[in-house]
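In structure tokens, the next block holds one chain alone, the form predicted alone.
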Amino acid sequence: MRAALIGLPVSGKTTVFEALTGIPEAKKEENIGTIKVPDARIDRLAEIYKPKKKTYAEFVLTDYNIAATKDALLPSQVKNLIQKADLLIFVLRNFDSIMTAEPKDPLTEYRKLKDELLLTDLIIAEKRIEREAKEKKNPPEMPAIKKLHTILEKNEFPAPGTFTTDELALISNYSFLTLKKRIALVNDPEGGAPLSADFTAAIAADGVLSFPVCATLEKDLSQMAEEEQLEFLKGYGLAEAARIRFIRTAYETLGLISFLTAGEDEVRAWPIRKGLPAVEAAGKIHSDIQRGFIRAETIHFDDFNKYGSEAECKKAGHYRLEGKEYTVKDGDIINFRFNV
């Protein structure tokens, strides 16, 4: 899972990166950090199995310190780099800054970033359509590109479900930025600041979730020991760090769940797209397991936690043998049987 931060100058984008990853002085052109996804289920399974290793799901978060140009808020170098991201995070300033005379205006910043993405993809689609008009080869991806072009001309993001899985596969090589999932991360001052009804309506119309954070406060928090963090959060009336809330929002936006594997060697969470069949989930572990899939021995974590062992789950009727088409559920503990 890869997420990329984009934002206007003085939005606090680098501070957000440092707050979420705990990496200080992130001043390179491309900064890459990893965020482990906290999961109480992994902790509980580790208590039971006492494994040599426990592995949480991870997010890879990237920030870019490349200045905007006269022609584009997002330079071509940044656009090329964010093509590999699954999730784009719009960092929007909602605080007053001595670094600029411009007043805080999250709605305007959101619209500017949106327009930049729309225009970038519109140009790519137009060039491809013009080339096809000359060549007249009628490649299979053209209907999907024309569909996207029509949407972009209306100054809109494609709505979820607009394109089928097959259509997305046909145009995947074009790396259209408007087809990526998006979150609006609102960078607040300490104590927060209200957002306009127009802003709320604009992002809702685009199907974008809003995520508030005070980056300066969270940056300080990320540098503390875990015990100190809890006391710090209590002092500000917060129940959890922004990193935890970010992960929850990102999972929801990307439509992700986690299945689990457990044993004496390792307890591990595997993030997958919601609705994935067992045979494809097996491929997340290794292609050989998917190729030689026989069955998925499955116990849900809630049942395992209740009964305490595989043997007791079997006695209670909560041990299942599932086939290739079984839809994996969040919290399934799976042992894949395969033969290659």
Ligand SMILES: Nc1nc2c(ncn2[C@@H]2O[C@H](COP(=O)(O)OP(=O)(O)OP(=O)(O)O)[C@@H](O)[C@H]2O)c(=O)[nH]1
Given for the second form:
Amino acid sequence: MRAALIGLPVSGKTTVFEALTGIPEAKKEENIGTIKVPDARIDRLAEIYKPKKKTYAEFVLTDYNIAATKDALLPSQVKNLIQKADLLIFVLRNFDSIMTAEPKDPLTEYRKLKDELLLTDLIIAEKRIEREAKEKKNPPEMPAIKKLHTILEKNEFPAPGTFTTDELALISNYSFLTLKKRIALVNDPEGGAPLSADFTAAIAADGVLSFPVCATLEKDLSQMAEEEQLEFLKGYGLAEAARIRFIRTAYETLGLISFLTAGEDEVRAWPIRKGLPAVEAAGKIHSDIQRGFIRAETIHFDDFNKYGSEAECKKAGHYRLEGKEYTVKDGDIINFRFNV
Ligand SMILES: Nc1nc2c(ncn2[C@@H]2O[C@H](COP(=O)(O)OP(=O)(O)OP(=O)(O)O)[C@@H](O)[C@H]2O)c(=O)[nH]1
Ligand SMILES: [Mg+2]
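Next, report the structure of the form predicted together with the ligand; the form predicted alone has already been given.
In what comes next, the whole complex appears, and the chain from above leads the way.
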């Protein structure tokens, strides 16, 4: 899974990239990094199992330092690159900057980005509809394209659930930008800054979550040792850095959950799409495990944490043998039994 940062010039995209990935100096035209999803459950299991390796769930983040042109906020090069993303992170400047004469205005920035995404897709849909009017071939994707066109014309993002899985598959090769998941990162000055009621209303109406983060502060924090970070946060009366909560929220917005595996070699979180059956989750580890799937020995982390061991969970009736169709839950600790 992949998330892409988009935003106006000097909104802080690259600083956000550095803060979230921990890469100290990212200044290339195209930055690609991985985000590790912090997970206290992995830390707890590692304390118990003392594994050789501990692995967090990850997703990919991209950032493009390609200047906007006069007539395109997102130059076509950027649009091509973000086609591969599953989630678009709107970085909105909510701090005063000496690098631009423009005052901070996150609502206008949001609207500009929204307009550009809508317009890009509207043109693609329109051209396709025009071509069909001449050719009259009636391809199977036409109803979905017309449906999208109608929504975009109303200056709206298509709401989640507007398209069936089949429709999405039919139009997937158009890489429509408005069909991607969205989240807004409001880039605050240190100490924060209020947001207007108009901003909050507009973004909520679009079903977009907004999340305040101070990118420069988070970047500094990400470069400190863990203890130093905690000390620093305590000084502000905080238990956790904003970027940690943001990363978790982005992970959820991507539609991902984690199942866990635990042993002496490795304790690991595996990212899967929410709703995945056990047999397909097994395939994330290895195709052999999927093919030879017998049972998923499952204990939920919360039970494991409460009872302290597999044996105690068994006694308390919290050890389950699940079949192929079982819907894996976030935090399930699974040992797959398989036969190849
Ligand atoms: N005060 C303050 N300054 C910030 C914050 N985030 C970024 N900046 C500063 O704003 C400037 C631009 O940040 P970048 O991260 O390079 O912004 P960008 O969106 O990647 O810029 P371009 O790629 O050039 O469009 C830098 O000098 C940052 O230090 C913030 O949260 N608060
Ligand atoms: Mg940049």
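By rigid core we mean the largest C-alpha set that fits within 1.5 Å across both forms. Keep in mind the model is a prediction, meaning the values are calculated, not measured. Residue numbers count along the first chain shown, from 1.
S.K.: So one rigid chunk twists against the other between the two forms - which of H300, I35, L177, I171 is right at the hinge?
M.R.: Comparing the two forms, the hinge falls at I35.
S.K.: May I ask you to give the angle in ° that the smaller rigid part rotates through, relative to the larger, between the two forms?
M.R.: Turning angle of the smaller piece versus the larger: 12 degrees.
S.K.: Once both forms are fitted on the core, what is the Cα shift for K52 between the two forms in Å?
M.R.: Displacement of the alpha carbon, after core fit: 4.4 Å.
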